[in-house]
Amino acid sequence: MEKKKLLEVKDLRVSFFTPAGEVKAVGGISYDLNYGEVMGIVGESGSGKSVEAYSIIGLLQSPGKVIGGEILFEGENILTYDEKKMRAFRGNSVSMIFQNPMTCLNPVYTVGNQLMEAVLCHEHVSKEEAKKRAMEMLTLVGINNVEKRMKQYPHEFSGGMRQRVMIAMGMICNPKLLIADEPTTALDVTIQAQILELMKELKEKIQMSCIFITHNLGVVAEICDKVSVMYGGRIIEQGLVDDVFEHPAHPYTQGLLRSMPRVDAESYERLIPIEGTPVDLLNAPQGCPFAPRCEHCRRICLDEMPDYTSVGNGHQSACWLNALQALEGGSEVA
């Protein structure tokens, strides 16, 4: 049975127009997300992960601008929405959990007030109903003694508890899509594991689609169904998590996996870093953005960006090495 698509991103391009010139933050990315799926978007800092997410939720700030492509949510291009329609869409249909909850929660309002406000802004319910919903969500995300907690301010919560509040706020209006922008980065490993376990439980209970943005491949392996690997504003590899992790096709993905600690590695084995520095998006290269750092780089890599090559089961890679191997073996080049 074919899965139904919730979100389709088609050739999305986003630039920042600065005094120094145009920064091509997202250079034409495409992917689909089905109902109930969790997709991880991974890549190093500056690869365009968060900019792409802000474009979906309509929070892209000047001087950033979507200059091309479509974002189809249940078949409607949300880039055509006016501010009023976008405000209704944001919160009701899609919501976002940000990286640092302390900067996202208002320090002068109680946690209860902020949760209730999210409900009252989007639904025609009484304050009593909004309070009941807020208390239910705090309980759902594992916060005890909710009557007392509702009256407390953000500074009275620990980092892990504040992140739970942000998850509750993101889910309180039952959105169809939740975007989590590195929600565990600022937490220690113990709390990080608890938050990931909580999100897995909530995914099973609510059957909500999720885009999980991170630079931590271990997090992707733990929670995601699919993964898109970004570099230099482009998706250079995408597919099911197991396929991409077990058979990485792009040299950048291979480099990311080699640079990760492994529990089954010998004690004397060293991590292998990716040589070179990240691409300068103000002066983006004409060809593959990873070419200057790639050990397999050829002249064509510097001159032209390759199309996607299918490496099986929906697994695609944008690499000339894969494309040439596919032509030799008679495989499909997308």
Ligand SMILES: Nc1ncnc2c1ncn2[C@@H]1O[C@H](COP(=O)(O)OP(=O)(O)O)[C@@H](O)[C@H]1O
Given for the second form:
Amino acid sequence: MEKKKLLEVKDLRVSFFTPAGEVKAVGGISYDLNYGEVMGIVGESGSGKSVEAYSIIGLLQSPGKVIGGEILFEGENILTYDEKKMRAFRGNSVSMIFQNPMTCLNPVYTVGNQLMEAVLCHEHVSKEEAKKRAMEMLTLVGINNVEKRMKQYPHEFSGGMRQRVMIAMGMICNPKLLIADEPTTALDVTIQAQILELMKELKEKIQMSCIFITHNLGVVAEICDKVSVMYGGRIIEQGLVDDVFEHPAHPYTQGLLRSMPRVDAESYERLIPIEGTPVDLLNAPQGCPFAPRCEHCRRICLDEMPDYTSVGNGHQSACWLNALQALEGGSEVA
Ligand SMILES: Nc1ncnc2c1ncn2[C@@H]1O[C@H](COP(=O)(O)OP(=O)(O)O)[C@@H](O)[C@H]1O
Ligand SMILES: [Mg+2]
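For the form predicted in complex with this ligand instead of the form predicted alone, what are the coordinates?
Everything in the complex follows now, all chains and molecules, and the chain you saw is the first one.
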């Protein structure tokens, strides 16, 4: 079956215009997401993962501004939508799960009420139908005693259960795209594992396209089809998860894999942190953002940002080293 594109992000640029100057949070990123595909976005804190996600859902906060590029959703550039169209888009086509459930659950309404409201807001169905959907959704995310739970308030749920409610909230309107921004980071490790297991099950049950932002590479290995590695507001490597994790081409990805525990690792290897500090996006360098921390850094790396080099089937890396190796090997520089 031919893969169909749901989302195409083309050279997206987002800056924050602060009193101190322009912070180039996202400095030109491009990727495609097909129907039914799950893409992981990984990278250190501050690399632009959330800003990227907020741009797609139209919730970028001032002084943040999209300053270039396109976000095509089913072929339409959502950056041209007005506020009304954007609100409808958020309700019907895309939804987001946040790190902290309380950012989208209202403490003064019961959970059942909020789930039903989400349905009634976007679809012309009866109250009974909305209630049925809410209960089905709670069951789907692994919540027991649904009748009773529907009448409870968010604070009556534990952290993990609240996160399940938020996942239910995110999925109840059948969005075409679900964006999960570090959905388990605030939870303790056991609960994290349960939520991830749930997301894995849901992925198999429902063919939903999903962007999964996390700094846990094990999670990506478990539930994602492809992965984008971000550094300093750029995607420096992207490809199928197996390709990128088995044959990381970019020195940053290689460092990241060495620095993080992997749930799928056979043995406990020693973790080696990446030396140096993250790039200052207020004074973003003109060359490769990783160059100052890179053990392979050459002159050209400091002067010029490299284009992508194809290092495999759909596997791309933005690194001069890869570009030069490709030239020596006689293959094309993408
Ligand atoms: N409100 C803001 N004002 C100024 N700069 C911001 C703001 N929010 C984010 N940024 C900039 O955008 C960068 C990326 O942020 P973010 O997308 O939240 O990172 P991540 O989600 O990868 O941890 C930050 O390093 C910061 O420089
Ligand atoms: Mg973030």
